[in-house]
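Just one chain is shown here, as structure tokens, and it is the form predicted on its own.
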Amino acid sequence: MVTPEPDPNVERTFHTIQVKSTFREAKLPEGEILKHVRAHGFCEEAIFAIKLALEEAMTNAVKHGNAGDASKDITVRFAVNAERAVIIVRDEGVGFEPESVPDPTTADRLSLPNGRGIMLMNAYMDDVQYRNNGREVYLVKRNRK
């Protein structure tokens, strides 16, 4: 039996990857959904927009989500087509509130090294969602050929 392409508007036929909440593994997603993105025709600007939230949301899911504990796991969940990418990202921690998270471009907040996850994602993806809690990061980025 052929399993079906994954489809971006259907969850449950997602690809699934789980790797252990680590910086070295969670590098680890990464080449396998850029091999998806370039197979379906992304541009270069958004390969690297693609490659920089993906980035971005899984150092999240190690420091802050699953506060450096090896232990626990990052699942990443992702499906391409021609039209879009949809990367969902997902730890084991207590969640957040993203509104609580200060802004990073304001004075005081200038030299601090923490923050711009968040507004990086938002400022090179289409779609930033944040679900169960905080946990969760939903990822879209459409394909402009």
Second form
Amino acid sequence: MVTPEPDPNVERTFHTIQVKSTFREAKLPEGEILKHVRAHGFCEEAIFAIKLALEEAMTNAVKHGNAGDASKDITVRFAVNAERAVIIVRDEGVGFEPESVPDPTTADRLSLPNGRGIMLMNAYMDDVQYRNNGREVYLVKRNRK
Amino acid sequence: MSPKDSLTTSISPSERGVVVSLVGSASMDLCDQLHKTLEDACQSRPPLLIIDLTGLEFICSLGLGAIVVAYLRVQKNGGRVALVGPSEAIQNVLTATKLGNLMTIYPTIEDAHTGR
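Given the form predicted on its own, corresponding form predicted together with the partner chain:
First the chain shown before, then all remaining chains and molecules of the complex.
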């Protein structure tokens, strides 16, 4: 029996991975997601972009969303097909307003150590949306063959 | 899941300061190691800190943050930081974040020494 691939257009069909809110655990879904992305023929540039955006989303979930509370969970849902990869990362925090995060590339903020995650996700993914008051980030990368 | 990323860091003296070489992936779970290495490299207050990115395949914002912290420490002591040999993928990250405006990027360590 062949298990049908999750459909990136139908969220209820997605793969789900839940991890605790530490950097070590937050790294775990990456391998599984990149395995699917490679299997569907995404180019190396797209793979780099997905890896980077996923790390930024997970870092934000650990540091800001769940505020370093390792007892909290991060839920990652994803679906990949030959056309696109969709990844949804949800934390258990209080949420935030993405519009309130300042641009880290302005001259006065360039030498700050933090604050580049959202900008990198926006720069590397085709679609980035925040849902559930910012507790959930929805990332899309299209496969340009 | 998948093979774990790895990051190898090394510190070596150079004619005008210190060279920190990064090989592998500066992923979120490995950036403490990067931060510690750069902190160690800054201890001697080098007039020139060269960060050799030739072998670096990936960097996230935490890794960029570690480099910015090192930059601030070196600059505070009157020194400068040079980035060397980024791959196209790493160069793109530096361009997107405009960190190339903060630190000069050189093709080789020799160029970083001469500042050309």
